[in-house]
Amino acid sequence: MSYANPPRKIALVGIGKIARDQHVPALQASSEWELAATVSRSGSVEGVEAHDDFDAFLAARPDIDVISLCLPPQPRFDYARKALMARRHVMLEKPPGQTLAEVHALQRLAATQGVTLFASWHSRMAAGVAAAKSRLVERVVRGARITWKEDVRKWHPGQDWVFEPGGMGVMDPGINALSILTEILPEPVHLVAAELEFPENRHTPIAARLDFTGNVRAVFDWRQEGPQTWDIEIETSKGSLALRDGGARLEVDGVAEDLADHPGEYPSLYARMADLVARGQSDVDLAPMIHVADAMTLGRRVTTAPFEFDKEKT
């Protein structure tokens, strides 16, 4: 007689909007995971053991050997380092850190400690991405246009950290597009020019225009009201291909593809994490973040109107 393995205990650190909207539902629906604890200064999940001090949690619950960090990128390195030093497997929300050097340090530490480190890119798990990648294998890419425009007030309401150093500004959603681009293109591209719009009262950009080799261009904007736009349109030697709604829909020559049932981006991420832990492997692909870092060094700065989350202050 065979028995299914019991769910593996996991702790969720940082109970904010993304944790409530995506991580908690994915974990609660999974047969592979048991959300055994949360760590947050102010948030909690009903029915789940709650902690407000990470060091105390690590000492109190050595039986929870997997930790998912949903904190903003600024404090994430210190939490990840403590978790890895305690020999816990760690999953990082995107972007995986404030800087490339931070994540490289975590990668080395995870290898030394013999634990898994997963730098997750949720948009790569969108329903149409794998199919688009498969289609492009047999085509020559002539060029691509990325349009990623959304409303920061809707997706990051009152979250000033996105405009602080390390918060990346509009690159926070833009990196989702770059994670798809770096996943599906048969040949890599690199940035050659950029223009970044900084509100005069903020430290990170609210809009960006990026030019890459291979005739690839991207426009990111955090000021879009009404319908939101997350499109990647690609011209190839055999016609056109487009990923829309952040990769949820695939069109080939203007015709929507019939995609198989998809479990969702975050359930797919946690399935990937379970597999990595079981295999004793790590997955730390920094290609999307390299493009962001390049934009910050190559980008021409343009100052634009001040931004406030409260429209009445603008």
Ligand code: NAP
Second form
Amino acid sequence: MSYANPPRKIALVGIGKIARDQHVPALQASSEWELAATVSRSGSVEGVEAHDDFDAFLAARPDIDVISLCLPPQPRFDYARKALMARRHVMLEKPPGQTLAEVHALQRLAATQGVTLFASWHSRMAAGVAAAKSRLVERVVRGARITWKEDVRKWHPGQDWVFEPGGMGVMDPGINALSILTEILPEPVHLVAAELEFPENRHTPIAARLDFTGNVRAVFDWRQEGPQTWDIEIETSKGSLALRDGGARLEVDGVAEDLADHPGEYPSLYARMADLVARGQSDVDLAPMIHVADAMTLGRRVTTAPFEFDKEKT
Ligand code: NAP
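Output block for the form predicted together with the named molecule, input the form predicted on its own:
What follows is the whole complex; the chain from before opens it.
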């Protein structure tokens, strides 16, 4: 006879690119979770109860006590607030909000309501990150270079929200690199200078160069066609370390490390959420977002060529 716990019901809100690419497959493959409902104005998942109004969903399904928000950051606060007010546990996609103060407010609300709030950072769950962190414990970091160059047309096809206020522009992928950096560095660093390139017709940057204390530098660019680059290269007192492919691969002194079998970023996030709910804990680390906020505060603005999505391809 099996005494395993039955899967816990969860609802996914905002059925768009990342929900379809990652959240739905991770939940459907998990024995810990049952994807019991979706809430989305137009999106849905075959075979799953679909709602298009969040208030009506909260009233109709009090038995679903965990909610994962896959919306863009701009509408996310209102949804998170309503969910917490209704005493649901909440998981936030990255970045956890448009502003730091928004997320602090959610943190306070979750604590008052006695529910879990998980500000997820999927890149921290990449296969090489934990191994890189443990390697760095025994070394002195001399400096680091982050190169995060990708094609916004490929990863955010037609998503104008990324260029609207609160969308963060190239910081949306760049914050993934910063989430890894803040996870693995033994000593924290802070931003000392930045240059941000804004397309003349947009509100958020399409490229950025960030300088931190500790000889740490980052270059983010959303105009990269062809091969995409998501690398963090670190010089230490005992040689070099490199995380490549967004943290999926680790090289130590140029030699690829054999990484243990890895469940994947999103299955790992949902395992963490299950653990947090079971323990009655929250996990909200805003360190990556502080660097982005600092870059927006301190960065020198440079105006660059206008940017448009290719309408016929989106
Ligand atoms: P998306 O596809 O543009 O949006 C997700 C869904 O949210 C949309 O399909 C839409 O569904 C709903 N939505 C959009 N704007 C809304 C609004 N103003 N009010 C209410 N609902 C709204 O975005 P995404 O690429 O999935 O990204 C969502 C989040 O995941 C972002 O924070 C992003 O940083 C993160 N993320 C994205 C990727 C990626 O590769 N794209 C990777 C990792 C993480 P309905 O129209 O059906 O309501």
